[in-house]
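Only one chain is given next, in structure tokens, and it is the form predicted on its own.
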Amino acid sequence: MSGFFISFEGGEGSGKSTQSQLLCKAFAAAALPYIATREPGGSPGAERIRQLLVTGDADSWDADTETLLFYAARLDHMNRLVRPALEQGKHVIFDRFADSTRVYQGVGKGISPNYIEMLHHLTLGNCMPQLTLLFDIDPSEGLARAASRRGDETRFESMDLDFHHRIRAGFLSIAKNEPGRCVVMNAVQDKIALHKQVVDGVNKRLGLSLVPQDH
């Protein structure tokens, strides 16, 4: 039996690692197999090149040279670590996926949509999550929680309020084009009672029987 596969998509500081942290505990209660990973990154090949993409400059890749890096990073990712996971009947929990690079290279850089989708087509065939969670806030907002929080990767953090602007519409656009899929939380709220959202849709979508942790 396949796992269940979940990404966990928003704009910057919109919580979405948290969350997707929390849920990992509540599949951790219950007993049901899991691994949890993300994007760009999961597999030591993917971690090197995500270090080519969220460190340094802005301007550091054009956007076709960096959704290049994004699909390298992705499809190392899959078939060394998430595939064999779900064929193993273990639950795969993303932090981020393809979403983020129809979002941010596409709507956010100009990559053609068509160009994305053929690149992904041709890389992982029609491999998408069962459930995607998608975590909106205002960017001024999400972008002030990153800053407190600011370590090294902070080139997609450094560009301007029109991009990030940009990259909320493309997310709601996806969520309101694939509403089968997708579910959007309202990210600016307490962390347990967003929890408490994320376990109950969760559960009526992937028909599951979590309970929420309160820590």
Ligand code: TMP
Second form
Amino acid sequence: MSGFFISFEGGEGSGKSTQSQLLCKAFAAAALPYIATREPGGSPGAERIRQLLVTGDADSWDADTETLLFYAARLDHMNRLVRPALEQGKHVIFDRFADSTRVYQGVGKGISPNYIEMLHHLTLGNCMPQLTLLFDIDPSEGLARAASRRGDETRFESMDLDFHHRIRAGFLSIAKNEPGRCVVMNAVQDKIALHKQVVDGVNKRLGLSLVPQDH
Ligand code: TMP
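The block above covers the form predicted on its own; next, return the form predicted in complex with this ligand.
Once more the chain from above appears, this time first in line as the rest of the complex follows.
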């Protein structure tokens, strides 16, 4: 049996990485096999591409090339790490996946949605998560949170506030159009209260019986 494919999505500073780590603890506590990974990155080659994408000046790539680089990283990640894990029955928890390309490169940078969908089908066929948890936060608040902890991975954060408002709207639009796959979470609340909602959403959508963790 193939494992479940779950993605965490959201704007800068939405707390999705903290929440994905807490969900991993709940999988571990239930003795379910899983791996946690991230995009861009997750395999050695994709981590090298990540460095090219998330550091440096905002305009260091043109948007078309940037989109291809995200898909190059994604293809390596899927082929080397994710597909083998899913085939072994492991659940895979992603910190970002294809919705980020649809939103950051599509809505944010004006790359055509059809082009992104074609690229997706060309590289990954119809592979999409069974469940996507979207962490929604006002961009001003998210950027302030992100600024307090990010090292040199500031290439997208350094885009203007209008860009980040469009990112937020783009994610919410995907969630509205694909309610069977996406659950929107209000990211501005206590960490453990939010984790309980995440576990509840995962249990309901995927038919699991995970127990929320308290730290
Ligand atoms: P992170 O904030 O989750 O570490 O992600 C790194 C940055 O990469 C973040 O600013 C969003 C951006 N990104 C895209 O622009 N397109 C993509 O497809 C992905 C996966 C991330």
